[in-house]
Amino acid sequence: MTVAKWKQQTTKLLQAGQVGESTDLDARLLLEKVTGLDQIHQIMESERILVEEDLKSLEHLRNQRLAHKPMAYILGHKEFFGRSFLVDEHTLIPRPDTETLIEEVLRFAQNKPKEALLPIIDVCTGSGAIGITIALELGVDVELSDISKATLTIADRNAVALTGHPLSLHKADLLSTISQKYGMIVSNPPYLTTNWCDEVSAEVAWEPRSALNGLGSDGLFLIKRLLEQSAKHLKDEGVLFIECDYRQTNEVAALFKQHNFKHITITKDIAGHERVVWGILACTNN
């Protein structure tokens, strides 16, 4: 079978199981992944004869795809905020939508000396996508949060890989085996209810549970215990910012107001949709 033949065959199918948007790009790069072939050469040697042992790997990436799992676990990464960051099935996939919550840190970040901003920490840090990218945006180290050993080793690699060394990495249930006071915690922690979980899309699914579910009939328990830890963590007038459900958004700034936090602010995605909810602790002369 030739190179062209193998990507139509394959749009095809991928679109006759209705797997994803974008059936054509996706043949494309589960072609490259295999045989080295990027768009252009894929364009020039289109005639080219598959080779039989190209033709089994591509089979079993194609019969992957079609069971609805994401690119992103397929080719090993994704791309966030113009970098690629590796991921793997213990982390959850960076999405666009989380780049608002990178945008607000840095406008928040604008004009502000380092020093009041530091230490920073990215709390469930997955991939470590967050963390590593404020720390590449703002020019300084961040320190990584996460409860999954496995999780951790993704992100100290990514960190590595991007940043040219490792970030402090904290294995831990949100803060609560922290000592560190800090300038700034950043946040996307899991913020689904179980039905939300139960409902969303087949490639989601593939996603480490652990990872979407908030807990709780709100999917806020993990997000409460986090403010709660976060006003004891943080400096006066130190700032947090959290990314949740747009359904969420408002139980969220009352939970940032009662944990005596102000300048309360939501923001939205890039869809339109509120987003991250952030707040400055208030100074309690202590």
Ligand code: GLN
Given for the second form:
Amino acid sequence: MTVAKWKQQTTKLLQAGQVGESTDLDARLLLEKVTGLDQIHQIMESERILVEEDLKSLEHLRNQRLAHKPMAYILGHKEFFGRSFLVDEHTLIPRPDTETLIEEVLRFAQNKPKEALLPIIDVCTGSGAIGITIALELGVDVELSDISKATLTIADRNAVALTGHPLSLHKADLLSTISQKYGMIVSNPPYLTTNWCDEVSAEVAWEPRSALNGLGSDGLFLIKRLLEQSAKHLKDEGVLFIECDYRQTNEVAALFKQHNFKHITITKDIAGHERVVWGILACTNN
Ligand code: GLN
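In place of the form predicted on its own, output the structure of the form predicted in complex with ligand GLN.
Below: every chain and molecule of the assembly, starting with the one above.
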């Protein structure tokens, strides 16, 4: 079996299995992972015969892809805000939607003294994509927290690989075991309802349900707790950024209001869906 033939066969199989929308690219990336041949070399060496061992590995990966395993899990990394993050099946795969949260944070931080924002914590950090990106974009340290130890291991590896040094990690249920007060709290917590979790695509079904299910009939159980805790864990004028579903933004904004936040803002993601809610904690002595 040659490189060209395998690629052609794989593209066809993926198309027939209705796996993803970029079957050509997927076939090329699987080939590159196993053989080390990049796009140019796959063309230049299209008639190269694949060795038995590579063929076996390729078939294994192709079967995983045919079972709708996300490419990010097969390759072990995913691009977010222009950087490559390690991911595995313990972490949610960073999504382009979440880049909206980063953009809002950067807009907010513009023209503000950095000290006023510190310290910063990313709650439910997963792969660390949000916290590490903010750390790199603002040139500050960001603390990372997650309830899952396996997830924190990945966040730690990403922090070291991308910032060059470890960031503070907290294994915590939201902020409940943390005593510090923050200038900024950011979070993409689990927020899907159980029904929405049951309806996710075959690819999303590979992701940890605990990173998706926000619990409660409205999926907002964790966000409600996070709002309550954030009101206690933010300094006066501290800012909270939360990602949620577009069907939840009004309710989440109302929760911000209930907890004495001001300048409450809802922002749309690149697909035009309301995605991020943020607000500033009003001074308690006002
Ligand atoms: N945006 C994700 C999805 O729709 C959910 C992420 C989350 O629950 N934090 O699959």
